[in-house]
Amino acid sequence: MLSRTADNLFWLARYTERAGNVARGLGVASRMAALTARLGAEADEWRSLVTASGSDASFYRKYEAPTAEAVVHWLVFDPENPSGILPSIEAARRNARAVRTALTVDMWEALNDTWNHLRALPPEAMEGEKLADFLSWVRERVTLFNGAAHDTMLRDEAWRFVHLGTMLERADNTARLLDVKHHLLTAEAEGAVDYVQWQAVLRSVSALRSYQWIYRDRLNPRRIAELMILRPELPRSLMACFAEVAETLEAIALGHGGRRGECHRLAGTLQAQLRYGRIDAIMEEGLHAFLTTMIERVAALGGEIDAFYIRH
């Protein structure tokens, strides 16, 4: 496969599975923001999603402060944020009419007709009340498009390349996620508050009935995290998204003579440490610290398959 090819996949399945991680924290943030104005931290709530975003540097250069008129237009429609919503699925259509042929009618299908009707629906139809109609909306069209993916591609190479893409961006989803709420798993509830809050992060990857049927017992911040980075029977944990990396590359190498580079080295490391490691020693040797390495490690990680197989 060209270069190329491989960098348009890669980076389709990137910024598609972006938007919906940004429509699901988008959610979250909102109902929680309801619920915590009566204890006037409302702004800590958008204040923690822009931080999860990863893009809190820029924000603060545009905006004075993180109220939920300024997060949501910088998250949904701002075009200086290529995180976004609506930048990230442009930009992922872009990916994809550069590789079309390479996509099945079903994934061109789902991905045209998303951005089709957003270009087509005016800024009031994503605000106020009729935002979480259209956050609902997104992710349905994200599970849509993955879909698509997942049973109509040929297992080939550029099935593996998105496939890629996807789990490595699903895999920074949650390390942010955790990290801007570690503060929340790494001390006990002092009230119903804190509760939902554990709700929210659960929520937040689609976890919480996953929580219950694993554990069958009330909420506890160490088990959440413990779903969260070790469990792999849930899809958005850091060993289930890691495993899935180091196994497609894996195949990709087997595709190349069994050619392999720093980022096979680094996957294979990742999934090992997620794979023997135990909630008790993360905790012990600090949640934030932790999670922080995870998500300069993804970076890292980003990089080296980028050197290897797509720049080389």
Contents of the next structure:
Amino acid sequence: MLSRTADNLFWLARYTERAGNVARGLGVASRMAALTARLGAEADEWRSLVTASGSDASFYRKYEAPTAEAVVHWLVFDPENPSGILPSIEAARRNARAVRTALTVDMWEALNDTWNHLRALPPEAMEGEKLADFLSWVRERVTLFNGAAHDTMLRDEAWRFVHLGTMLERADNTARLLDVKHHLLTAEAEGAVDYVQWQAVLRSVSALRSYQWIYRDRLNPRRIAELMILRPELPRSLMACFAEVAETLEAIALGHGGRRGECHRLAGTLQAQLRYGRIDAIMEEGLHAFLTTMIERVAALGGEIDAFYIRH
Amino acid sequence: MGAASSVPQARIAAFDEMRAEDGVRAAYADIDRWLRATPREQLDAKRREAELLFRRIGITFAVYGEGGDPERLIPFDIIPRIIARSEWERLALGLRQRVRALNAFLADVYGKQEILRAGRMPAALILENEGYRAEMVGIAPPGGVYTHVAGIDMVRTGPDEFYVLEDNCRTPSGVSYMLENREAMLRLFPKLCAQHRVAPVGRYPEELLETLKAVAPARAGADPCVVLLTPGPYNSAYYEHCFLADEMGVEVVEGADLCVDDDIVYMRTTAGPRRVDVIYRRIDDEFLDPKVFRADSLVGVPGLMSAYRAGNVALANAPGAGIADDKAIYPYVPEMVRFYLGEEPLLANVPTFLCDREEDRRYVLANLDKLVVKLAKGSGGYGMMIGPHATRDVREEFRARILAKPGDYIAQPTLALSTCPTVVEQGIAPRHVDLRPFILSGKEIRIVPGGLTRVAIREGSLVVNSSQGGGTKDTWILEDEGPGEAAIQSQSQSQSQSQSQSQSQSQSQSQSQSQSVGG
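Following the display of the form predicted alone, present the structure of the form predicted in complex with the partner chain.
Then the entire complex follows, led off by the chain already shown.
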């Protein structure tokens, strides 16, 4: 496959997944903000959301404080934030348009319809009372796109680069979401607010039900961390994402007669570390330190994939 | 029909392709019945549906730097343009002949230049032409083919009168509309399509791929690597580039995806460099290779021409093919047919005056109110004047321009382009059309029965170019009536029936599955 095509497919998937993740995060934050407003903790929610999106520096250059309005504006349509929902969909479609031939009609239509609808939408339809509806629409569209890719793409190299992009972005998102809430999962406190916070963390990866399903018990921070980091059953856990990343990279290598590079080694190491990791050890070492390392290594892996397959 | 009186400009009596004096022409009989039977609202609804469809599939052409939406739709008219098979057959014969002559001409001007030595064309007209690429002298492309894909613009002025308005020998575009317009018609009007026996156009991409493979360097073997070279997403025809490559199953590459090493062209792939044998290039000559042509080209491939000269890669269309479609060369095409083929031309040219010639210029300046004046190098309908429609000021401006640079201008009589019924704001009204069929030349010449019909949506307008607000229509070459269709239909019906049974089976399966999950 053309290197540029692989690059476009990879980023097309990353940006689409990112738009969905931002929508998911915003949805949970606005719900939390409503719940915690009485306790004066509202701003925390918005602040941690900006941090999780990895855009602290550029956000505070433009806005003084993480108010609801500012954060929603920043994460939904501010063109200065390349990770916002609109710019992400825009970037996804730009990448898609550049590789129309590598996409199935269903994928293209899912994305192109989203983009056409978005650009015709007045800002009022994405704020205030309408925000929740808008966010669930974005999530639906991303799910539709992922489903179209999953259901209609030939299982060839194009699919693998799309899948690689989705999984790497998803891993990155889970690590970041968990990291901004790490203090909640390590502190001993167990007040009502904490409980709601834990629920929110799970909700942000659509895993509240899954938790109940796996543990059949009340929420407990250690288990929440375990679920989101180590359990292979949860499709958004780091373990599940990295298993897919490693497997996909391996499949690409096999397609090229076993040609492998640093990205393969790094992905394998990460997968092994998670597969044989124990939550107790992670918590002892410090959740924050562990997650920071994870986020760095996801970035490093992205760089190595780029160096080996794209800009060789 | 149509409010003719509201047109300020002189109206030109045109041949109506649907209506003759004594009623509706035979080929349009069913279309006429359909238009009578279909209420206006329904046509409007279908028109909106068509627009949505095109927007959805993303069939747009890009217009950057003019403000507004950069991705625009070319208006699609839902009433098809009909050409009878017998009419088409005659056209096709003429098109084959013309393209053979154009290729022979190109091989000659970059080879022995016999037509110049025979004194049939002025040497300066060719050798000093901007479209002439001296770099091509001495290069022999496989099979002697230069213009592998030619688009010949035809206009009709009467029941048996067709003229070639223009040849396009470089990188003609628009074929994707021929294909997508048909798809749209099949989706919007399945019944109407089934009533007619329309010659299919869907195999064009296959024919194109075979044509391209046929001109691969010999060493490439049975399965040469073919790519389509595009300037990128900002090019107005980018959609078409992707569409064609997809239909052919080949890569769309940009200049940066290719590199030349030791006169061999490679593309950068995830598995490392891969050798390329045939390049269907949709970028202009000037940008192909910064080492040979424009040094500031960012979309080209350094070293490409050297690889081409070494015979390691084929370029379609060949660099320099543009000399054959120059508007100043056009008057000589009938002469080419006679000179190279020893035949009389089957397709007529529009009489053309070259303002560079003194007697022509005198005639043009005396008749500006009757003639169409065009830039010899222009395309896309820019920089032209339609004399009968132009104001005195515009005519005087063109007079001055012609006097200043006579070599830049040609003139032709204003032709009464034929009209077809078209859906417009006020109802259904005749609008002027032209036709661009696509002719493929490899080891043999192939023409898919059809083409791009462009229609001037504005009342009275004779300019059909999409950049000037023109639209498109599906072009139907109607096969002769005969049995066979009914049998195919009943077959596909019985198939879909048996499928729906197994579907209901899988439904009950999925139900029980969801139960066990939910339980």
